[in-house]
Every structure is written in C-alpha cells, then in structure tokens.
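Given as structure tokens, the chain that follows is alone and in the form predicted alone.
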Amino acid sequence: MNKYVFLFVITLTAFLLVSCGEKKASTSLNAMDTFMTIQVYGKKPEIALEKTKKLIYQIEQNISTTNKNSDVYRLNHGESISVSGDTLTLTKYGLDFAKQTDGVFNPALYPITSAWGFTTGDYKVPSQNQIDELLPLTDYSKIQINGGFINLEHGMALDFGAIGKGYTGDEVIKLLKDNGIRSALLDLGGNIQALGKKPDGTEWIIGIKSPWTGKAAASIKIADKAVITSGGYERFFTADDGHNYIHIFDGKTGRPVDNGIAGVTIITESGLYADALSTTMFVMGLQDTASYWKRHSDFEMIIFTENQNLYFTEGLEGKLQLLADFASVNIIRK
C-alpha cells in the first residue's frame, strides 16, 4: 500500500474512532441582557445542554442588578445577607483584581454608570459635582466580606458586568467536561470560549470584530481559551454636544474613557481574568497595557486605536490572520 494512502487511513480511522456515537447539538438563549449561543459534540449533547441552560439562568439569578430576588439587587439596595457562592467568588474576585490593578478595575461603579444612564438608558452626562459626590461610593476598599456575608456602606453597590459572562463561560465548561463533552463552541453574547478542538481536530477559526465596520478585521485559532473583547463602539450614546461617551468608565475620574483605545482583545485559558483584563487594559491605554503585558505575560493580546492602527502581542505572531487593512501594524514584544 502507498505510504500515503496508509497514512490517510490510519487518519480516518482514528477520526471515526474519536467520532463514533456523538452528536452535534446546539441551542441559543437570551440571558445576561445578551443573546447567547452553545454548540456542543458529545454522546448526550442534549442533556449537556438543558444543564448548561440551567446553569446560566441560576448564575443570572444570582448576580443580576435588577432582578429583585437576586443577591446583587439585595445587597446594592442595603440587604446583608448570606449570598450564593457565584456572588462569593465574583465579589472575591472582582476586589483582588482592583487591588492588583491599583483600582483601573473597579466592581463597585455602579452609582457611576448609574448617573451616566448606562444602567437604565436614559443616558445623561451628570455634573462634575454630582460625579464628585459618587465617586465615594466607588470606593471598593470598604466592601466587607464575612464569610459568606457581604456587607456594602449605603449608597454603594457591586456590579459584575464586566466579569460575570466571562465567570459563567467557565462554569459552563466545567460543566460540559464533567457531562464527558470534548468539544463546544460557547458565544455569550461576544464573549467566545472554546472547550478543546473541533471534532475533526482542527483548531477553531474565530473572527475578531472590526470596531469600524463591524465586520471580521482578523481571525485566529484557538482551543481551550477564552475571546473576549471590551470595545467602545459595543455600547455608547451622543450628547448633545456631539460628543460620544462609551460604557466602559475610569474609575478614578467616574467618566467615560477616551484615550484613543477602539478595542481591546484578550486570549487566555480563563473567561473570568480574560474577561476582566479586556475591561481593565482597555481602561489602562496603550502605552500602560503594553507594560503591564511585559510584567505578566500569561494571557495574549490585540488593541484596535481609534486612527485604526492594530497592536498586537508577540505570541499572536504567525497566528493572526489580518482580513483588513490598517494604518499600521506593530508588534508588542517583551
């Protein structure tokens, strides 16, 4: 037999070998104020799914800021309670990563982005002596945990926007490995993540939005990693002075960012830190961003500018494919 044909049937049968028995199941659901999409290929894919559901609903349950019932609602309305421990762990998390940060990270801006109107969407600009007023309030050393009881000074309150889809994509998948699924897909809302490689064990080709058009400015290969992306042009309103302001808030000033910054992308293993570094380095800027990659360099990176230069980080070389044009191209290296 030709060595290549000997080859390709040894390849085969391994594929059908890995392939037999499962399925392709997928489903979509709106959670989290975003519409969400699941593809799994497994035995059981759709008892995987129906738990996976379940799951994101009870997560939601828990940290939503308007859903009376929730811990977050209670606790931000001057409850101390007993919470579940998916407000444990974001709350833990969420103040460890502001304090690692030095603050860019901040769980606690919701009295902020509250008076913005980015909580409500009847958007305002508020005066610089009502944003004085709150910034108090964001003040995220203060919030105590006591065991599993979480205690705010009134008038402050938690939000994980910033974090809780990327903490749900890793329950999610710890679900999915526990129920013997080898291979999903999971877009929450934007937030992609991916359980180990396609079925045919190719690597999952997943495209980078342009902040400009919309459309797919790259592309790159993953599995067992996070996507996650905080850009500006996702949510923001017009003033009437013309001007633009974006969801994503300085912590330190309580107004919305505008450092150039159009985008930011952040590929790890982890939902939860990729989807609390997108926030944060976004809020940093460039030139910080760049520095605090160099001190850490356990996750990869990709910044769109507002004059539409991409930068990327050095372990992306060879692995981004660019389906656009940009002013420039640069590479951030160690």
Second form
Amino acid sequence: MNKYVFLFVITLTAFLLVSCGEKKASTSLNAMDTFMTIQVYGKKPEIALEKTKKLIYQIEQNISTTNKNSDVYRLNHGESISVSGDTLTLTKYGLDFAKQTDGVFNPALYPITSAWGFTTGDYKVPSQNQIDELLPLTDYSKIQINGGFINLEHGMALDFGAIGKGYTGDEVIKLLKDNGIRSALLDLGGNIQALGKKPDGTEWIIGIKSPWTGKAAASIKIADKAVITSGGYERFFTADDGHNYIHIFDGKTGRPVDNGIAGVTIITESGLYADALSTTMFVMGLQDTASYWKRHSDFEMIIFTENQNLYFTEGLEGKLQLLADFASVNIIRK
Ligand code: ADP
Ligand code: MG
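Show the other one: the form predicted together with adenosine-5'-diphosphate, since we just had the form predicted alone.
After this comes the whole thing, all chains and molecules, with the earlier chain placed first.
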C-alpha cells in the first residue's frame, strides 16, 4: 500500500467511525494474576469499559484462591456454602470437562500444585510419598453440588486457573454486546477474545507467541473468536537437578507435564471451551490430542513442540501465516 492509499484508508476509517457516532476507548488492569488490556469501539465505550472492569474484579473476587472472602477460598478452607453464579458455573463446567476427559482436565488439583509451590511461588519438588498422599485429595468425583451449595471433603480444593480467564472473557463479551458494543478485542493475559470484526470491517490479526523467542511465530485472522494458549514457558521453575517444571500438571502422576509439548493454542467461539481445551490438550500429548480433535472437530488447534515442530489442524490451512522457521510443519487432518 503506498502512503497516500494508507492515509486515505486511515481517514476513511476515522470518517466511518465518526459518522456512525462510534469511538474507540481502551483500558488496562491487573487482575487474576495477570495484565489485561481491553479495547472497544462503540457509541459510549467509556461506560462499557467501566462496567467491564467492575465485572472482571467481581468475578475475580468470587473465584480467587487467595482472597479470604472468595467462594473458592472458603470452599477450600472447609466451609460448605451457597456460591455465586460464577463459581457454580465454573465448578459444573470443570467437573463436566473432567468427566469428559477422564480426569486429564481436573479442577481439583490444587493440593498437588500447592505442594510444588505454584500457588505461592515458593517452588519445591515434593517427595513421591507426599505426592502419593495428596493424590486421593484430587478425586473430583467426590465434589458434591446441591442446588447452589458446594461441599468439598476435608483437604480437597478447587482451582479455576485453567478456565477462569476464558470464562471471564465470555462474560465480558456478553456485557459489551448488551451495552451496544459491536467491536472489541480483549487480551486477558494472553487469552485473546474478539467481539465482531475491526470497526473497518476487516478481521483482527492476532500474533501467536513463539515459545522460544517470545516474538510472534505465527499470526491468524479472526472475528468473533477466542485464541487461547497454554504455554509451558509461561510459568515454570528450574530445580536443583537442572530440570524445568511447568505449571501444567498430569493429575494421574501428580507431576508437571513433560511430554515434549511447548505450547498449545486453541481457536473457537467460546473462551471457556478454548481455555479448558488449551490446558487439556497440553496434558494429553500430541497423539491423543490429534485423536481428540478428530472426534470433536469443533475447534482449531496449533501445537508447538519443544524440538520446534509445528502442528496445526486442517481448518487453519491458508489462514495461519507463519512468521518463524520450524524444524517441520505438519497439518493434522481428519
Ligand atoms: P495460563 O494460566 O498460563 O493461561 P492454563 O490455561 O493452561 O494457562 O492454566 C494453567 C493453570 O491451570 C495452572 O496454573 C493450574 O492452576 C491449572 N492446572 C494445571 N494443570 C491442570 C489440569 N491438568 N487440569 C486443570 N487445571 C490445571
Ligand atoms: Mg486453559
């Protein structure tokens, strides 16, 4: 595009926005242990953004594992309580997903992730004895829901670290729509969710981070979709033995996943589903992940392996632009 065409496009976009009475507004906030930015386009974007911030803080207040007044904290400390809609939805969804994946996804791994120090940052490698003692406390089938009441057995604990941000993204998008916003882009700590297209009618271009360089390794165009990544490189610690232990766990062994996967990105409409899948597909490993996708096929997926191979599902063919060199590029087909 030459510079005059470029200027013309900018002017036209500004003109279209102003002529529809639409404005852009954006905000950033720290919530849910991460940095979030939200940009919206609409008639009263500032009001929508204020409501959005309140909503995010309110969901955080309900599901935080560390805030002493949250539902999750109280449940995890032995209270049997009537919980908020957010907590109830996430518990039901988490338990359903656990059943569907035979426990590969498990919202009750907190006793294990705590023992490794991921909840406090005080990292350590627990003994096998300690892991063996804690594993029975992660049996999600024992969690009882009666109406709005949830009850956990002594020592059990919930953690929505794997799905909370995806759920929040969906709730924010509902709120924005209710407030007349037709175009928005959320970045909830690397969880990207788009409402509609860009105001100029083109799709949003989303970069997908390289696990190795931190720069974009690929990009994809989307509208009305979530692009959600689980990366082993996002949170890990290096133990005295030199081994890196990541924050995504295999609930069968009680140990961090170590299966050669470096990152999994899921693309689908629902943020909650994408977030649950990103963690689950990471734990499953390459083979099982491909067969799970073939059975469900209501999402697209990109996998980076530690030895720099790239895999992606066939629906992304022609849509994914590669911006880095890979040892191999492979398409997962039905
Ligand atoms: P991020 O939080 O970096 O966006 P994820 O969505 O993959 O990445 O969530 C990772 C978090 O999920 C962990 O920090 C932990 O709280 C939780 N978790 C780890 N392993 C599992 C698992 N097998 N099933 C459900 N939740 C998990
Ligand atoms: Mg997730």
